[in-house]
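Just the one chain here, laid out as structure tokens, in the form predicted on its own.
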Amino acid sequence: MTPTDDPANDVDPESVSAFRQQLVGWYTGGRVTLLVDVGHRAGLFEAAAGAGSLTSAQLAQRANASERHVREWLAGMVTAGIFTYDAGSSTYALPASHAVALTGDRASNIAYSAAGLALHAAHVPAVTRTMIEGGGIPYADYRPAFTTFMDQLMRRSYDESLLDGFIGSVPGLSELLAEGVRVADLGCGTGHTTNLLARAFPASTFVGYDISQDALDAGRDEATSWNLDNVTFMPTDVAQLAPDEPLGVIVAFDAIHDQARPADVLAAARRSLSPHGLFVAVDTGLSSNLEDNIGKPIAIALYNFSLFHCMQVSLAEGGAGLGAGWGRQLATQMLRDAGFDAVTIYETPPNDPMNAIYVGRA
């Protein structure tokens, strides 16, 4: 590049400076995310919550951690505005409003979400390779860490809102499950949603399908611990779903857009339903049109998630590579193409801003 070709020659220096500051802000946010992840894994937030002002030594003792490392971590937390600091007493405190978002069993606790950055970062070399060569990254390369991450990412939300917020948003679904029907959960992962439904609707029978044996084992263990006798788990490629008897309800939680053959999965679901049966998919709720997603922070997260996982596991199988940004318009069209005459979209509860509820009626 010659000096006359340098693009900086024709750019307003103030606009360059402003964009550089924006980049630095994003990079800094990533570093804060890693600090949150470490603090969550080490139990530091739980140790600080409700404890008032603590020295670094006191917090380290409560968390059974190294004081020197805790002190450095706290410095990052203070400068990020997550903890407060009193210089006179050299004490730190986690404000109650911050503790609500970082501790406890409520859906408001999103501390575990920070783990996604480190999980994705481990795959940067492989993602870069696919960017150049094409193809994808096999799902096996993400396990078991990804399975655990997804379980923890959504567990509190479903604990709090699955029955009233998700199932309750679909007219007639709760009543159908209460009466007693055969239900399949496609791509059930660790089976937590399957077990929650089985516990809430004992008159219905449930089967959780997934390709991950370790995830299915977790589902079976939870079902056993809850003394559930109306739920089973089976390793299955859901694109080849062919139950012995028709199903009254089929559900899928954050599973369709990851599939290698999503059109086949939807068609198999349609064939497997009894007359008047329901297919209910909780899946990403962006628009299929990129321009509609500009300015939405959740869109940034979902496109990142898609490049680092969703489209990768599909493309690794020679699949469609829909990705998390497939969107409402394409999802609706694919459901219609699969044979669902009536397709309706319902909004998810506020504690799940990334998804929508897609309902196809047989």
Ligand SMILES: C[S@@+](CC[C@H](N)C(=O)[O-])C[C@H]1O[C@@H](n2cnc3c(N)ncnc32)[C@H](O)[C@@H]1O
The other form holds:
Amino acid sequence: MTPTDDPANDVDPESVSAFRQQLVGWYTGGRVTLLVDVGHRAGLFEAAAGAGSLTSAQLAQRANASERHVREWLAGMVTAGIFTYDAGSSTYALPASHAVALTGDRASNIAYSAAGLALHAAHVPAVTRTMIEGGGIPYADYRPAFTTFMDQLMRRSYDESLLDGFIGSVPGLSELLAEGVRVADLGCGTGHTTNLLARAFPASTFVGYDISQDALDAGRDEATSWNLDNVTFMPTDVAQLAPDEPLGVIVAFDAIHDQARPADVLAAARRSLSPHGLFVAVDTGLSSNLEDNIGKPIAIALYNFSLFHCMQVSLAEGGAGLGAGWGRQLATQMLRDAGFDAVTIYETPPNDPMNAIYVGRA
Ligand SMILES: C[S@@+](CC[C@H](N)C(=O)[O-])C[C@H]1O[C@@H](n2cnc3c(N)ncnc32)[C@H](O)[C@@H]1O
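Complement to the form predicted on its own: the form predicted together with the named molecule:
Below: every chain and molecule of the assembly, starting with the one above.
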């Protein structure tokens, strides 16, 4: 860069300062995310929830942790506005509304989501390599941490919203499942959706397909512990789905956009459905046009997830690399291309701003 090319020559210093502040805010958000992640892993939020005002020593004792480290963590929590601090008594408290967002078994607890930052940060060198050289990062490089992360990220949300929210949003789907049909769950991961559906609809039979053995083992363990006899799990590449008998319903939760061969998966799903069957994919629901996604906070997260995982696992197999921003327009087109005559998009429950429900009718 020559002195005359220097962009600093042409800019208002105040606009530089404002932008730097915005950047620092994002960087700081990442740091707060790491603090939340560590606090969650160390059980500090659970130890503080409902306990009122505590000294750092009392919180450390409740969590069986080191006081010095807890005190430093609390200083970060207080300055981030997550804990309150009373200087007179040197005590800290987690407000009830913050405890609801960071503790417990409800879907409102999003403490676990913080783990995504460290998970993805481990892949910064590999993502940078692909940025220069092309290619992708194989699924195997993300396991086993990804299996647990994905399970924990979605489990509570499925517990609360799968039946009434996702399934209930599709006209006729609950009735079909209640009557008794054969159902496949494509890319089922740890199979929590498969098991919840199998438990709710005992007249139907379910099979969960995935390529990940550790995830399928977790699904089988849960099915056994719930005494379910209408669900099985099979290692299968769903691009080659070819069931012995036609399926009444095929579901896929967050499992189409990161496929290596998504068009083959959709075509196989269409071929596998019975004449009045339903294909239901809960998948990322941005617009396919970048300009429509500007200003949507969830879009930043999804493009990030995509670069650090979804696009990479597909490109690693020489795949389509659709990414999490594939969007509603492309999804609809791909479903039509796969042979679905009628394609409808339903909105997800309000607590899921990430996805849309894509329904293809045979
Ligand atoms: C983002 S995860 C979603 C898992 C689960 N459905 C959920 O909602 O938590 C995508 C899953 O698709 C699986 N998957 C990817 N490609 C696949 C393929 N070709 N055949 C079967 N499963 C596949 C992955 O192993 C992973 O478990």
